[in-house]
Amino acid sequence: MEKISNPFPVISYQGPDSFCDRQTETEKLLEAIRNGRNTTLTSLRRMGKTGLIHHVFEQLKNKKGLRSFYIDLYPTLSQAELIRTLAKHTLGKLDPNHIKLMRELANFFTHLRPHIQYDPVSGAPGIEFTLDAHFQAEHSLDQIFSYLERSGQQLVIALDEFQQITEYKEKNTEALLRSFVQGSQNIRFIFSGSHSSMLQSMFRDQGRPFYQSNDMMQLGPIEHEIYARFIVEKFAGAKRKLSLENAERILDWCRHHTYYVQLICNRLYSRDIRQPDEWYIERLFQEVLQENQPVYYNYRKLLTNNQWYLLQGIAREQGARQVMGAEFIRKNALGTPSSVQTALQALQDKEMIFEEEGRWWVYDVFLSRWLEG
């Protein structure tokens, strides 16, 4: 596959050359791994936590006897899906000799059955797993962790969107996993997710199984000056001149949120403009918002009037403080405080808004900028 030449990736990690800073966070995660500690990593969605995990794994890839695995739990809905996903992304990749690995796995597991499947696009073989109807979650997890321990390798497993396990119909999943995580000698874990309050509750509430078992790490925006210089340097590397002021303009408009910064810079870089000025950048901002207008109009149809007016009011405040106050309610025609509270909860449940340091924000930066207009 041809290497992507745009230095502002928006979909996946493209290597250290396209990765901005995060030196402190990278070293903190590496230090925890080296010293046998697990870490809980939280951030807003698309702030760069997945990229950080892959960057840490990049630093570890040449360590002899060490393997790292990234697993996204967001699509899983039950313990059975958790077990199959965990097996596929760890057991299925321990040995490049698939036939040998299949034979070993078939002899080792009772209810978890491996079989080879071929990628429909590349044709590359991979191992999938099925569970028979008589499986027991505790027994199957015990076999998976036992097999991983006996591999003789040091393993690092990142479980992204870890809070998803609280949505399973089986309510003992936290306690079940905690027992195996605690007993793992050769496995270190990174538990990450974008639902910060839920993850913090899982690891900080005294009555929860994972209480005080991990280091806690909150991933915020990349430092303004460092990110601005990084952007300027990447344009300069292609013999283009983007002023520091315009790099900072992009950062401010995107509120330093990594995904939105990357997307704007990716689009700007793709235009092959030798010296993009303020006018051109402002035009690009409006172009992106216009492209997303059909989606935003659809949001309007899906929300109640009160929810929409509240969302709009929060966006226009650019960090609303007193959403239950009489002035905010009057200015945005929101009715009674109780109706505002209902709308606020609904927007939180839909993950359209979030609270940070006493201020409410619209989660989607582009939506927020469109609502401001």
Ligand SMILES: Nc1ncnc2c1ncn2[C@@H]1O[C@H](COP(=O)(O)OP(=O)(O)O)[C@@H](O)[C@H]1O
Contents of the next structure:
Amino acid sequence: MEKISNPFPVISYQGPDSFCDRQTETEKLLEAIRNGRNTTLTSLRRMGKTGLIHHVFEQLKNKKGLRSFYIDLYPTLSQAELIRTLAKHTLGKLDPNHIKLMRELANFFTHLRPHIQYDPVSGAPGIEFTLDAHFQAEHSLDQIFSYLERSGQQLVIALDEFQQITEYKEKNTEALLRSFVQGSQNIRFIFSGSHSSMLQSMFRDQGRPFYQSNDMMQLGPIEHEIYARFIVEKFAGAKRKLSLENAERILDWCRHHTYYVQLICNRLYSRDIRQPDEWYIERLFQEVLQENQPVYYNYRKLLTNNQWYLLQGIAREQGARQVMGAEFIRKNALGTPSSVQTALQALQDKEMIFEEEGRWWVYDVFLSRWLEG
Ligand SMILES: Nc1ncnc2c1ncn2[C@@H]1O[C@H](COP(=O)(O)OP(=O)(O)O)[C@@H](O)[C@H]1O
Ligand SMILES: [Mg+2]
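Just the form predicted on its own so far, so send over the form predicted in complex with the ligand.
After this comes the whole thing, all chains and molecules, with the earlier chain placed first.
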């Protein structure tokens, strides 16, 4: 495969060179791992949690006797899928000798059956698991964690999109996992997810199984000056000149939300312009919004009028404060406070808006900029 040469990745982690800062957060996570503590990592979607986890794992890559496993729980819908996913990404990666590993696993497990599967894209072999219909979640998890303990290595497991377990039809997953998490001597965990309030209540509410068991880390935007300098340097590295002022223009327009900043920088970089100026950058912003326009029109169809006007009102304020106040309602023709309340709840449930320090924002930065226009 051709090497990716754009220094602004927009999909996955591409190594430390294209990763900006996060030094404090990286050190904090490493320190927790070294000292045997688990961490819960939350932020807005697309702010950089997954990237940070991979960056931390990159630092651990060559540590002898230590292994790290990244697991995305987002696609899982049940305890059976959780167990298969967990098995695949931990047990299935313990030994590069797949045949030997398979034999050992097959001997050890009762309801979990390993088999070799070839990746449809790369052709590389990997181990997948099937689970007998009459499996017992507790028993299977117990076997997985016992096997991992027996490996004698120090393990770090990142469970990304951890709030997904609350969507399973089985409602005891939180309590079930907790006993294994707490009982594991040589396994440290990072729980990560975008539903800050949900994850925080899992780990903060008395009476919830994970109460007070973790360090909490809330990931904010990358610091303005550090990110601006990083962007300028990456352009300079390819003999292009982007002024600090223009890098800051991008950061501000993208509200410092990592994914959106990366996307604009990626697009700008791909244009091969020696010295993009303010005019060129402003035009790029408009082009990106235009491309997304069909999606936005579709949102328009899916929302009620009141929801749409509220969304627009919030976007135009750029951090709306009194959305139930008379002034805001009048300006945006929103009806009564109680109808605003209903619309607000609906938009929040759809994750189209979020609240931060008493101010409301449209979650998708580009949609927000388009609505402002
Ligand atoms: N520190 C960083 N420097 C550069 N790009 C980053 C950084 N953190 C995240 N990204 C990029 O931003 C995008 C969103 O990050 P991601 O980690 O997927 O967010 P989250 O997991 O919080 O939804 C990804 O394309 C990722 O490559
Ligand atoms: Mg993520």
